[in-house]
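First, one chain by itself in structure tokens, the form predicted alone.
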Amino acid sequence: MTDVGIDAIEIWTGKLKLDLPNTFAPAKGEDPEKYTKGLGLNASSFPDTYEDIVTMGANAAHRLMEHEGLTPEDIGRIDVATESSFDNSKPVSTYIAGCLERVYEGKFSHANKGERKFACLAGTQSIDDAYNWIKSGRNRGRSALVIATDTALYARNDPGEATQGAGAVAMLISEDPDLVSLSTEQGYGSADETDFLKPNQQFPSVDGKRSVQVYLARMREALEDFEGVAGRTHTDDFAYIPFHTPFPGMVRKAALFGYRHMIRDTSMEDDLAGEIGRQPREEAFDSEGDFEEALREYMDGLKRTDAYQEWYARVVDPTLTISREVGNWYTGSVHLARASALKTAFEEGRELAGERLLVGSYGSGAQAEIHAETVQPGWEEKIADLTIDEGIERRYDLDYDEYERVHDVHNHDIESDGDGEIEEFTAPESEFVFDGWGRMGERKYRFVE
């Protein structure tokens, strides 16, 4: 049976930076550690005035195609995952294909194009669609281009403001992939929730406390469903576990719950029993409140054990290194986590071919998906091509007044008469840029050499 998976990846970060401990925290009168230790974030990426979800997605896709030596004829499908779309009819993939056709002789006229929406989960769902398209034999030997691109902005003074971010991840889905192959087994946890939503509005409405609860509940359901088809998971089964990362602090919670689940009724639970006791079983308590209190005490003890801290440092923490510097990218976040883990392994010279990843994706509203991936022998060459370090380093460091002005530029509810528009902070080079408006109110783009 032919493997299908991610053959190559490229990442494009917004070209502006908001330093959270040194710029954002002082302006808000907050302790910097609220962001660096609490949320686990150092900085957020923002789009310059000439950037948006189309330019970032097209630039990531262009770099990927150049690295892979691809032409439009090699691509049979383009799917864009986003929750930042600006058109309720025309998919962002058509805009991105139009950009790419400016720099290639061929056309994407025979590529199927679409747009996926399910909050932050849509990038993984687009990969699933591409996988099924290839497995069905409809691809005619061609690959799919999946692009997750978002401007994850919040209203100013919103509690989520510190978790903002902007960027794009482009992935090539192919037969016999060089990066990771996808498992046939998947697990889902899904429910009708209102933890986070954007009903015909640019900035989200968020119930922060509820969102954390829903995230953890859906992840638990997805893991249990995955185990129903793939078998019991254990802590030593996976080299890395990339989670959807709205902010690293959320992943710390999810990882602890996952670890507790994996060691339940195993020798590892027995080994830790002398230190922190055995896991509370609900049937042993007279009330739900008593059980929950006992569970909280057990979890507090578990996260302090050497066994858990060693596992977390080895399996989860390496997935967070990119996100700490760029913030939340919505549909791209879990794919940043995968790239971060593989990049860490490459930099450490780790032999990873044949090792497995357990990928936990999530979208508010709400649904989680868990599947496994197997790292392929060609993974090192593909990770060596990544340019994310260059992108992070080149960002312009905003002061707080500049941050407020550029936030207004990307606020659709603020109309400019043209006199108050601010100039770009960086100079575009070898990239696609926003180029104004067309006769029907459409966004126009051009390539800057």
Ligand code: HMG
Given for the second form:
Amino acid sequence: MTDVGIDAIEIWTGKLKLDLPNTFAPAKGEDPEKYTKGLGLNASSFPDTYEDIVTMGANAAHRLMEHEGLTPEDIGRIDVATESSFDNSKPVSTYIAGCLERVYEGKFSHANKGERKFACLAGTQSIDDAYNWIKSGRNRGRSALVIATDTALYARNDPGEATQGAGAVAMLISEDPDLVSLSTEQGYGSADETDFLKPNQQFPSVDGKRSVQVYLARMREALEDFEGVAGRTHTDDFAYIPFHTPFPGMVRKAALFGYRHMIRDTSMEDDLAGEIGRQPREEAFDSEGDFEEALREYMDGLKRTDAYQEWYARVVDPTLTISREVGNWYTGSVHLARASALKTAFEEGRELAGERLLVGSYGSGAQAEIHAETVQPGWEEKIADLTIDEGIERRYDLDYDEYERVHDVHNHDIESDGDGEIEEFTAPESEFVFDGWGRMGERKYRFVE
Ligand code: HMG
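Moving from the form predicted alone, what structure would you give for the form predicted together with the ligand?
Okay, now the whole complex, with that chain kicking things off.
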């Protein structure tokens, strides 16, 4: 059976930037290091006034199709993953296909289109759907386009405000992929949770501190489930471990738990025992409180060991480089993490073909999914095509007043002022833009040369 996986990827960032230490922190009266060191973020991306989930998704997909020399007839399926949708019936994929049909002669008339929702997990689930569609032989030789696109905005003054972001990741899922193939084995950790939700509202209701605990718990369950089918994981099995990254500080926590799990009952645990003792085992304690206290102490020690720090710097930190500059993109976030890692390897001239990644996706509500990927021989060429560095570099740097205005422009509950004219901060070029509303309340788009 042939391999199936990600053949190519393209990333589109929202064209505005909110600088967290220099613009956001002073306005909030916070220490800039809360953001840079605590959360691990330097900046967030925002959509300009003419950008939304459709334009960002269509622009990422358009660039991908251009790099790959694809026409609409090559695509048998378009799935959009988003938690920022504006229509309960018409899927965003139809809008994106409509945009793309403006610049291509052919049409996506025979492509199956849909929209996937499970908070930030839906991007990975859409890849899954595409994988299954191809594996079942229903694809007729065609590829699937998976587009994860979100405007991850929080209400102003919500603690989540510092973790906002906006952008889209477009991925081509094909047989014999050039970037990574996906493992058949998967693990899930899933439970009915209310850590983060948007009950018919634009901005999320978030129990921030709890959401961190729910993320860790579901990720642990998913890893155990994965190991149940794929066998035990070890710290040296994977070149990189990209996680869903709401903010890099979250991944710092998850990585430490993962490492502790992977070294348990191995020679590495024995090697570290002289320095920090062995891992506390629950059965050795009279109360849960004592066990948890011992665990905290062990984790504090583990975090400081050279072995852990070297592993983290090599396997996890490279997954965070894009996220640090753009914030949380919800459905696109874990796919940014994979791209960051591969981009770092490319820049370091590292030989990666045949190496494996362990990918940990998560969506509030809540579910984690873990699977492995194998880097393919064509990966370098595909990563060389990425344009995200230029996208990050060219963003317009908002001052705080401008940030508030742009946040209002994208707030569905606030009418735009004056005669409907709203200010743009950047000039669109060779891209799709929002072009107002149609008679049925639909959104309209055009391509700006
Ligand atoms: P907060 O309560 O304002 O921040 O918001 P804090 O006080 O907890 O500080 C954050 C970290 O900075 C802490 O580090 C502080 O110690 C540190 P920690 O102790 O956790 O390691 N800190 C500093 N460090 C250095 N110098 C300083 C300083 N000050 C503080 N001066 C919170 C944090 C996560 C609650 C907030 O950002 C939030 O609500 N975010 C939104 C929810 C979220 O992202 N949750 C993550 C897990 S859920 C998830 O990933 C799903 C999601 O993507 C949605 C989906 O699936 O659709 C969100």
